[in-house]
Structure formats: C-alpha cells, structure tokens
Amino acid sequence: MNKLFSSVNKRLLSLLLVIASTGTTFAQAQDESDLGKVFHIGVFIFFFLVFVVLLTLISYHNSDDGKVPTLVKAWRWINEKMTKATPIDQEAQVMLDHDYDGIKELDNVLPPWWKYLFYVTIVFSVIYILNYHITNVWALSEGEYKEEIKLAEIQRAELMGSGAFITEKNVTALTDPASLALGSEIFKKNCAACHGFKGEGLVGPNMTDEFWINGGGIKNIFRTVTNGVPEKGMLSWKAQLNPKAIQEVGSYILSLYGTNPPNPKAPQGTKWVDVASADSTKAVVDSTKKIETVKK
C-alpha cells in the first residue's frame, strides 16, 4: 500500500513540475503576436497532463487491493460512466439476432467519452473559425508570414543602422558633415588620449600628415581600428564601436589630412598614395620618401 501512495506522489510531483513550466512559458509571452504560440503550447501541455493522470489511474484500475486510494475509486466510477460497457455476464441482454460464422453482434451503446470528445471537436471548430477566419484574433499562415516579414525589415533596419554589413572590403569614406561630426565625437572620446585632440600625435602617431605605419585610406584605417595593433599598444575597438561608428571615426581621421595642427609629431611610417587616385603605372609606395623613425 505504501508503494502505491509513493508512486502516486511521484506522479503528482511530475505534474507540478509540468504546471510550473507552463507558467514560465506563459510569462515569456512578450506581446499579442505570441498568444497563438502560447495557446498551442498550452493545449499540448493540457492534454499531456490529462494523459499522465489517466495513465496513473489506469495503472491501478485493475488492482485487487481493497484499500485503494479514494482517487482510484473515483476513477473507477468515472470509467463506468464514461464507457457504459455491458458486463460480460449481461451480454445476452444486448445480443442481436445476427450470427456471422459464429461471430455474434452486440448492441452496445456508443461510449459517452467518444461522444463527448466529438462535442469538444465541434466547440473547438467554432472557436477556430471565429478566431482565425472572422475576428482574426489569431493570424493564419499568411498573416504570420507578413508579421515575420515586418519583423525582419525592422531587424534589418537596425542592423543597417549599426553598420553590421560594413566590412573592410566594402567600407567607404564618408564626407557628409553629420557623419564627420559623429566621427569627431568618437575620436575625441576614444582616440585623442593617444593621437591628440587635433590628430597631431602624442603617444600615437600624427594623423594629419601623409605618412602611415599600417597603411592609409579608409579600408586600412577601418582594419586598424577594428583589430588594433596589439604589439604597438593599440587595442582593438570592435568590442566598443560598431562598424558604422568605426567608419565614421575613420572618415573623420581622413578629414584631418593637411590641417597642420600646432606641435605635430614627426612623421612615422611610409608615405601613402591612394591606389584609386594614383596612376596605375606608378608604384603605390614611394620608397625614397620612407621615414626612418620609430614605428607604431
């Protein structure tokens, strides 16, 4: 008997855990677009709970122990009401005058549980039609598709705003005043400590002349800012700045060329010639103008 109650308690504990998980699922619903998903999950969990309860009761249905739990007694009573099965010793009362090769036909009533389930499907169909086809509370597949498209457009716009699609290969220099102003703010906040507020160079090199240690041009600057130069003490900024911000500060750095700030640091690196603007028959780097100084 103790084993019987112990087994029942274990099953009840399992039910409580499932119910708790159901509450968590409903709590995670963010807006009305999640209600459809929550409904389907809730229906699944409901039938799962019913299945577990029935499995527990059926396991003790045929128990010979006279001291069965009250719950099992109730189950037996419900089972009789829901099936209305004719006892074997009373089958003669429902026997029909049909005999097919020794197979006799009984006039049993349709099980009430089957009829009730059929009624439930009718009610569900009404709810389904009202919500999906009349009031449109729940979206059809086409509606869900359109909602996902809208969400994707919003996410794409956010990614575009953060410059997620900007890479070293496709980055271009910005020249509009708004972008340069943003780049200036980023430079003063993050770069001025090493390069000076006017790009004249302090610990880091002068950003206003035509000599570069890691290559000039927006693509090289974008790569340098993104990955940093660890061996020279410059950290990578990709964790602090998104690609759009790096493009903006890189464009601002390019705009500093030729500004001739006071007390500029001596040139470092190699004179940079932009391939796009240089004659294709000429070398990109003029080796005769290489400056022999301490590199970055």
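Model, not experiment: these values are computed from the prediction. Residue numbers count along the first chain shown, from 1. Whichever C-alpha set is largest while still superposing within 1.5 Å between the two forms counts as the rigid core. Compared with the form predicted in complex with heme C (HEC):
- The Cα shift for Met95 between the two forms, taken after rigid core superposition, is 2 angstroms or larger.
- Comparing the forms between the two forms, the C-alpha position of Ala85 differs by 2 angstroms or more, with the core used for superposition.
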Contents of the next structure:
Amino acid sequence: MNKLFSSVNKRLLSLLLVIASTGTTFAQAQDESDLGKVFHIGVFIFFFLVFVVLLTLISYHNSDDGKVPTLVKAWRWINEKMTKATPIDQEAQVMLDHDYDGIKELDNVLPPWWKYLFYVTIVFSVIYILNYHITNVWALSEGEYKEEIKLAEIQRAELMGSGAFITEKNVTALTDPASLALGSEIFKKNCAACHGFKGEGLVGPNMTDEFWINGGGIKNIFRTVTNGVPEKGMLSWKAQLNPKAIQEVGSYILSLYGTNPPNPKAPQGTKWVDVASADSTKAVVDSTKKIETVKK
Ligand code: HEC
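Form predicted on its own already given; the form predicted in complex with heme C (HEC) follows:
First the chain shown before, then all remaining chains and molecules of the complex.
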C-alpha cells in the first residue's frame, strides 16, 4: 500500500508542477490575443492532465476479481515504455552505494518520454533555423510588422479612394478633367433625371446658375447631396455614393456654372457669389453672400 502511494504521489507531484508552470506562462502573456491562445492551450492541457491523473490512479487500483481493464493495461504498458523506471521492489539493483547525508541515489536510465521530448526540440530547432533564418519562409517579428504596415497602407489607400476622410467640412472642389469626367458620369446616371442632362433643371433646380436654395459652393453641395432634402424631393445619396463620388459629382455641378444650357429652369433660391469658386474656404454659408433672393 505504501509503495503504491509513493509511486502515485510522485506522479501527482510532477503533474502538479506542470500545471503550476502552465500558470506561470499565463501570467507572463501580455498581449490579449496571445492570452486568449494561451488560455485555450492551458485549458486543454489542464483537462489532459486531469485525464492522465485519473488514468494513473485507476491503473493502480486492482479490482477484486483480479481482472484488469484493457484501457488500464494499455496505460500501464505506455507508462512502462515511457518511464523505464525500475520497479520499487527492484530498486536495490540500481542503488548507487554512496550516501549523501542519508539521500540515496538510484542509477535509473533517462526516462524515454524525456529523451523523446529532447529529440523533438532538436528537430524543431532545425525546422526553426531553416524557416526563420535561412529560407525566411516564416516571418520574424520585423517581417510581420512590415507586412502589417503594408496591409494598413493598402487599407488606407482604399479608404482614401472611397473618400472616407472627405467630410462636409474639409471637402474641396476638384478641377482636374479626370475627376470631372467621373462626376459627369455619376451625374448623368443618377441626377440628370431630375436636374436635366446639362444641369438645366427639371423637377430639381437649375445647376448652371448662381442661385442656390441650400447654399452654393462645394461644401453646401456636398452636404445637400449627402443628406438630401427629402421633404422637397431631393434624396440622400450617402447610401449609394461614397464621399469621393459625391465630391466628384459636386465638383462637376460647380463646373456647369455659366454653361447656359437650352431650356433653363428659372433660378431658385439665393444668389451665391462664389458659386464656381474652387476655394472651399469661401464656400461656407455666409449671410453676407446672400445678396438677392428670387421668388419661386
Ligand atoms: C428625384 C429627383 C432628384 C434626383 C434623382 C436628384 N435630385 Fe437633386 N434635387 C431635387 C430637388 C427637388 C431639389 C430641390 C431641393 C430643395 O428644394 O431644397 C434638389 C436639390 C439639389 C441640390 C441643391 C440645389 C440648391 O439649389 O440648393 C443639389 C446640389 C442636388 N440636388 C444635387 C443632386 C445630385 C448630385 C444628384 C444625383 C446624385 C441629384 N441631385 C439627384 C431632385 C432630385
């Protein structure tokens, strides 16, 4: 009985040490995502160890009828193969005959499980060196960092492309032919039905004069197109057009100023002085610029 307990206790003790060292790993993990990973691995190891402990306990329990279940037999077999420990009743054979203040030493072989672990680390070190330092198939921290920066640059370019950073406050009127051509396309497709193909006005107001109901200049136009004037029949376009597209179509509208298309709709709203100005700083609602109001 004593022998049985000392053997089980040794095992339990070493398993508890492993559990404790897992705990230390937890404490050292700083990054949250790493913590998550370590947590899952830790939980797995914990249950695995509980399983091993139970199996070990069961394997030392002799049933009354002397029959040993297959699982227990298999476990005992693995145990013997992996530890190659000398049974306690044969310990005298491997006892070294020196004595350190009462501590005796057994000349056991290195446990195979430990040696295999060591071989695994050797194999892993070769894989590690090859992949991290020779072929560079796996990225080192610096490489990972650069990769992330690259991805962020791409995302930034995408955001810039969709005009995610363009707002009513910082929008400027574009004057380059390419942007105006894009704006023209957007206008013909989405806006011409109400504002006329040349911006002369139909249901919606004339876009070629200097009179504006909701304020002229790119900033006001940007706001009107983004939010719409739903109660007056002008839709909000922010769901269909991204800020960049609204900037383009707004700039195109500004470029129509003074084009005098045929069949113009009569002016509506208030005269806007800087109507065609590309200088966005002037295109803010400013009462001093509302010179003259036209009756609808
Ligand atoms: C369903 C018809 C309709 C469509 C389509 C439409 N609009 Fe309008 N829009 C209007 C009406 C009506 C008004 C007048 C709103 C008001 O009285 O405040 C208006 C007003 C505007 C104004 C402000 C004019 C001012 O005098 O203040 C701008 C700018 C404008 N629309 C741009 C656009 C753009 C750009 C598109 C396409 C992306 C578009 N609209 C599509 C009907 C439309």
